[in-house]
Structures are given as C-alpha cells and as structure tokens.
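Next up: just one chain, as structure tokens, the form predicted alone.
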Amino acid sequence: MSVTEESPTVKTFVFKTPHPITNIAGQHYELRLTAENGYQAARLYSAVVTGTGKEEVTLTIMNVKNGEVSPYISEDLKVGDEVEIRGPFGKFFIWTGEEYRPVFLVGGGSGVVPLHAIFTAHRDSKSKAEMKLLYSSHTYEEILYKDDFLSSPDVAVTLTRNAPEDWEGLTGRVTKDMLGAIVDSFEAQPICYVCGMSLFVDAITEALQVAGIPSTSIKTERFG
C-alpha cells in the first residue's frame, strides 16, 4: 500500500490486490472493515483511475469526522494491513473510449474523484471526443489531483471560499452563466457527468437543462 496526501483531509491509497484490476472509469468499490467482535462497516469509494490489469486498486478517501470507516483508513491503517475490497460496481456513471460524443464533467469537492478517472481515461485513450471539466472546490488547499488538473487547459476550477492572491482561476459558486459558457464552447452538445453532494447535483442538473442539455444527456452520482 502507498499513500498520497491530496489535501489536509483527503488521501489517495493504492492497495495491492491478489488479482488484476480492470474497472471502467467511473466505477466504484466497497471497502469493508471488520472489528474483532465481528461488527462490520462498509463504504463505497469511486476508483481514482481505470484498472489497466495491474494488481492494485486506487481509492481517494476523505477523513469524515465521526465516520465509521474513513477515520480508521486515514489515521490508523498501516502498510501491510489487510482490508476487504469488493467490486467494481456501477454500470451507469461510466465512460469508455468508445464514447464519441463531447463530454462535460462537473464535480464538487470529493465528487471529482470518479471524474478524475474519466478525465485520465480520456487522456490515456487518445480519444478524439472533446472533454472539459468544471471543478468546484472550497479552497486552493482542498483541490484534489492538482498535478493533473491545474496544468490542463481543459479544466476550469472555481474556488468558493478563500482564493490565493495570485489565483487566476474562477471564484464563487458554480452559476448558470458559468455552466452555459462552457456548454456553448463545445462544438456539439455534450453528454454531462455531474458528481457531488445532493444539493450541488440538483442545482447543476437544473442549470444544465436551462443551458439546453436534455435530462437524457445528464448522468449524476451523489452523496450526502
């Protein structure tokens, strides 16, 4: 197992597996813990990257205060410890290189995790389908996958709380105008993937429809 700190509360874990992993971009896994008394707790986490046949699965986990699983994984799990991981699951919120339509990804907070898998799968597949990402983060420190996102011209990041003085990206909550401008920049109508807290997903879905995207072209995944 290896660990990368993405933000003050979020870490990415690479778990070694006994068999090759071949998940599709956008799928997720169940991580289950079992206490000495037999009590079990499980949570679903989206895969960070597409499984390419390596014997490893990569999950990004936010340390949720008073959570049953994430505090143990983030604070107590050590290299060499074993955890139970089941999956992959999910057949709706996925993207493959066979998709020819333009794609608009919209993520809020840790909801950007499955979108990262889609974004990097698109990059690695050399797909000619146009793809853009709008990512809403509270602060610069909380931006996940900075190396992949901040260097890409196809990613727009908006900070909703505090922005550094030298910040050149967007600021404020995602607005209808912000979404509409990106939708209009596509050469053809995109299929949209939206992931984040329920209120975020609802607001973005409504705004996308105002921008002319039919509900049948909007895929959503939510939590909280």
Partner chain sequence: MSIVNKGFVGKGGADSKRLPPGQSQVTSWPVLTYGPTPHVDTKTWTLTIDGAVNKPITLNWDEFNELAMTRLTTDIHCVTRWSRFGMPWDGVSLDDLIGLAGGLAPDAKFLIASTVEGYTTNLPVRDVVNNQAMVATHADGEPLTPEHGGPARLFIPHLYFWKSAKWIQRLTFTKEDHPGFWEVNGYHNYGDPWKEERYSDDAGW
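Okay, that one was the form predicted alone. Can I see the form predicted together with its partner chain too?
This part shows the chain on its own.
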C-alpha cells in the first residue's frame, strides 16, 4: 500500500491485490474493517483508476470527522497493513466509450471521485461526445485532482466557503443559473451524473429538472 495526500483531509491509497483487477469508470469497491472482537464495518469507495488489469486498487478517501471507517483508514492504517476489499461493483453509475450522448457531471466534495474516474476515462478514450464537469468544493485547498481539473476548459469549480483572492472561478453554492448555463452550453441535451451527499444530490437533481433535463436522463449516486 502507498499513500499520497490530495488535500488536508483526503488521501489516495494504492492497495496491492493478490490478483489482477479490472473495473469500469464509475464503479466502486467495498472496504471492510474487522475489529479484534469480530465486529465489522464496511463502506463503499469509488475506483479512482479505470482498470487495466493491474494487481492494485486505488481509492481516494476523505477523512469524515467522527466517521466509523474513514478516520481509521486515514489516520491509523500503515503501509504494510492489510484490509479486506471486494469488488468492483456497480452497473448503473458507470461510463464507457460506448456512451455516445454528451455527459454533464456534477459533484460535491468527495462525490467528485467517481466523476473524476469518468472524466479521465473519457479524456483517455476516443470518444467524441462532449463531457463537462461542475465541481463544488468548500475551499481551494480541498479541490481534489487539481492537475486534471484546473487546466481543463471542460471543468468549472465553484468554491462555497472561501476563495483565494486571485480565484477566477465560480463561488458560492451551485445555483439553478450555474447549472442552466452549462446545460445550455452543450450542443445537444446531456445525460447527467450527480454524486455527493444526499442533500446535495437532491438540490442538484431538482435544479437540473428545472433546467429542462428529464429525470430519466439523470443518474445519481448518494454517499450518505
């Protein structure tokens, strides 16, 4: 296992697996912890890298305050430790190069992890379909995958808590107008992938429907 820091509260872990693993962009793995008294807790984490059959699984995990599982992984797990990981799972919140329709990705906080997997899978594919991402982050420091996102013309980031003085991007919570403007900038109506905590997903899906996207064109993934 190796660890890299993405932001003050988020780390990316690469776990060695006993056999090769392949996954589709947007799928997730189950990570399970077992206490010495046998008690178990399991959570789902999105695949960060779209699988190439390597003997490893990469996960980006946010340390959620007072959480049951994520603080243990973020603070206590050491290189060399073992964890139980199963997967990949998920048949619905996924993207492959066969998807010919344009795609609008909307993510909040750690909800951007599977969207980043989809975004990079699309970037690295031959797909000609349009794909854009709107990403809501509390602060500049908390923006994940800055290298992939901040230089891309197809990514808009909005900072909801505070922004650096020289920040030229969006600020404040995602609004109907922000969503509407991006929806209208597509050449054809996109299908939408929305991911984050439940309240975020509810607010975004309602606003997307106001912007004219039918509910059948919206896929959601709720983190809790």
